[in-house]
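This document opens with one chain alone, in structure tokens, the form predicted alone.
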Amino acid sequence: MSKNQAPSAQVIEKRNRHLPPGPRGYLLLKLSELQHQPIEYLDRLWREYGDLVRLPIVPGFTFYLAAHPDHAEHILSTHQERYRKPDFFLKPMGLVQGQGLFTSEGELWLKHRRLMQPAFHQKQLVNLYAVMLSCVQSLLREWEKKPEGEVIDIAAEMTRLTLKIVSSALFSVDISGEYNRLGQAFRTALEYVYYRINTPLAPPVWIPTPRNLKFRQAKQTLDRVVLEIIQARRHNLIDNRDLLSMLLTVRDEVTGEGMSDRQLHDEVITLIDAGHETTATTLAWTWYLLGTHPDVMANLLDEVQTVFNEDDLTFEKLPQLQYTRRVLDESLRLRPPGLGLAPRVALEDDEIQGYFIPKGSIFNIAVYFISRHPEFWDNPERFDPDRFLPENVIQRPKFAYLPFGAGSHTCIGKNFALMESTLILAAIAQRFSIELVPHQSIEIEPRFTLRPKYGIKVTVQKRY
């Protein structure tokens, strides 16, 4: 435009509407704080500059807070088509995941929802409830077989049962062992997606570099390893009652296709990786959450022993867990997997309560600050299971509590999560008393998900 050119109508427009509120000028130089200690430099924002901030991190690349429910519905349900997850969160998640359900949008994305969903349903669940309790119980004989007062980090042992349950469950092979091929390849790909999605300058992966070759290296693991399973289970149809069977029985039920190798392939992975660590973070958090309540402990034994009286964990009665199941709820309430959901990206301009928001802003859902936000939670860093009574549920919006996500992309395997979740602290509290080792350093790690960065050690003692 000329220096005597007028502006058009649409750009007066624009720069006329209100941006929301944040601090004055680029943030290249905080980029190091907001990833590295991204809790404490985010909540000192949003108290600052309240529930939707605008943060300028290069010229073209803006990143918004989004710490409102009302963010949230705008963003996953009643505007979704508006916004998506952006190439820089796809790109390193597809260099493991390929085009799995996590990775993919718009009709790839519904075409391979539609393809899954009745793998999980509640009557398919049941049928991996056996599996879940065979692997639960193995993992209470070893711990019996420990010296009384043994110190564990119970964070690790969570993320070894998790996934020993989710590749069982999956495909009927346990991955978890230190060991085990297919699990070492598995962190090992997982710890260089997280270092590319935080290192955007990071060398491309066909540069030899030491860390390239070591993914390179895993992935090509993976690859034949799942992909090997995956074809010997298609020449040797056998009813294993596992996901795999089920993934390669569903035909679509508008083109009544299959899943193709690669795209059980895909799923596989996906799976594994959404469906061990963060419930294993999630389980982890719990078990510190109770040591640190003795009073919120001593009403979940009492019920589980009111429940089963000693009696095995039957799925029948896992429903009747129902204070253990507000353990959890508050507990990802307090804990959440993640600081915020997968990021979206604006795919048009839109606005958001009398803000404005130009095409290309990623948006951060904070679900961390969402699910503390003192207008839905009153004293909202107190543990207090009791929140999620039915009366106290309904008085609250619906997106002020999403450690799933919400609108039609819902974590597929929030049920079996759930599921897995209440019987495994079902079965440890019947049979072990967990308790704090004092004076540890408990700290959030604050990467893909909200680890303890230190573990939580703990001593387990038996009941009886």
Given for the second form:
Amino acid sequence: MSKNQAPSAQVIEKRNRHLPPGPRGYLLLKLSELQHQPIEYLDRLWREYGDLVRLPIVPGFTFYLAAHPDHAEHILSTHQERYRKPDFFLKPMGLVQGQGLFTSEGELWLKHRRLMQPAFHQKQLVNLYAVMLSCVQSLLREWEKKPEGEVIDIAAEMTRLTLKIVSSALFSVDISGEYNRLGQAFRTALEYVYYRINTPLAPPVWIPTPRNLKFRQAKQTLDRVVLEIIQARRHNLIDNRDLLSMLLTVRDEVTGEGMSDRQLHDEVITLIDAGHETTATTLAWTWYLLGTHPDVMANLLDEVQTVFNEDDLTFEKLPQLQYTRRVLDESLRLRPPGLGLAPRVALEDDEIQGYFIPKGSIFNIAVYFISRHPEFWDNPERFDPDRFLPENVIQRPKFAYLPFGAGSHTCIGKNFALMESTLILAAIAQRFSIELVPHQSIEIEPRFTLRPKYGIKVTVQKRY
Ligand code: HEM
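The form predicted together with ligand HEM, contrasted with the form predicted alone above:
Below is the whole assembly, all chains and molecules, this chain first.
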């Protein structure tokens, strides 16, 4: 537009609209702080500027912190058609997960979500419960053989257990024997994805840099293990009543088509990936919180002993562990597996809380801050499972608590994860007393999940 030309009505309207508040200038030089200490950094901005903070990183790339339940509801539910996961996130994630449920959008996502949803229905979980129980029992047998007072890293143990559960539930094959190799391959691949998302000028993956080569090797290991299992099952089509059997037989209601090996591969990798690290991190922090709150631990044990005494934990009675479930809910509030959900980009100009949101804005829906927002959570840093008594839950807006996300992309494995975690907590508490090793360094490592950086060291002692 030349200097003398009058701006269009739309441009004037945009100019007059207010952008959300935030620090001045571009934050490129602060990027390292944002990446390495995101909780501390964003917490400061949240306190200074409020629930919606604008963070211009470089020209053309502006990031927003959204820390109010209403923002989450706007983006994930009421105006979800205006937002999607951005390519700078989907493409690197797709290097590992292909076009699985977590990394697809639009029609493809909808088709797969419809195909996969029945496999996660509550009534299917009955079939998976026995698998979960047998995996926990085998861990308990291993622990029984340990010398009294031996120190273990319960975060690593929970990762091993949840990997074993998710792989057994998916394909009735225990891949945790390959835990070191497979777990390491996942970790290497995800570290790499994290690096790519945070390094816009990273060399393309086909260039043989040491980092790229390491990633490609990890990816090959993952692909090989998963494709071998799928192909073996295709040749020997027995119904194992596991998730893979279900996924092999699902048909699109409209086209009648099933999934190709490639699609199955992508979904299987997605489910292993999304389904073990999140649950393991949740359980690790729950043991930490129980260790630092002996009164809560005593209540939990009391409930487990009242409901089950020394008997096996049955599927039918598991829902009676309501206090245990509240402990998990509260642990997920204080330590959600992620600081935020996957980023979302605005597909068109929008308005949130009276502020103008230009097309292309990138949002971090900050679950971590929303679930300690003082307007909805009294004394937010206090660990108090009774916040999740039904009479307290109905007082809060639904979007004030989002550990499993919300809207159409809400976690497909939520019921699986909650059943699994309740069972694991109860089964371990019933047989072992867990004590935190004193004076250890406990810190959050902010990656895709908020893992304990140095693990969580405990001693386990048999109860009977
Ligand atoms: C405590 C455990 C878990 C937590 C806290 C959790 C959390 C989440 C969250 C927050 C999302 C939504 C992300 C977004 O919208 O950006 C999500 C999506 C997803 N989760 Fe989970 N998850 C857990 C366990 C699981 C398990 C056990 C599985 C599978 C076995 C699973 C599979 C998935 C998949 C496939 C998606 C993508 C759904 C879609 O986009 O349609 N998750 N999870």
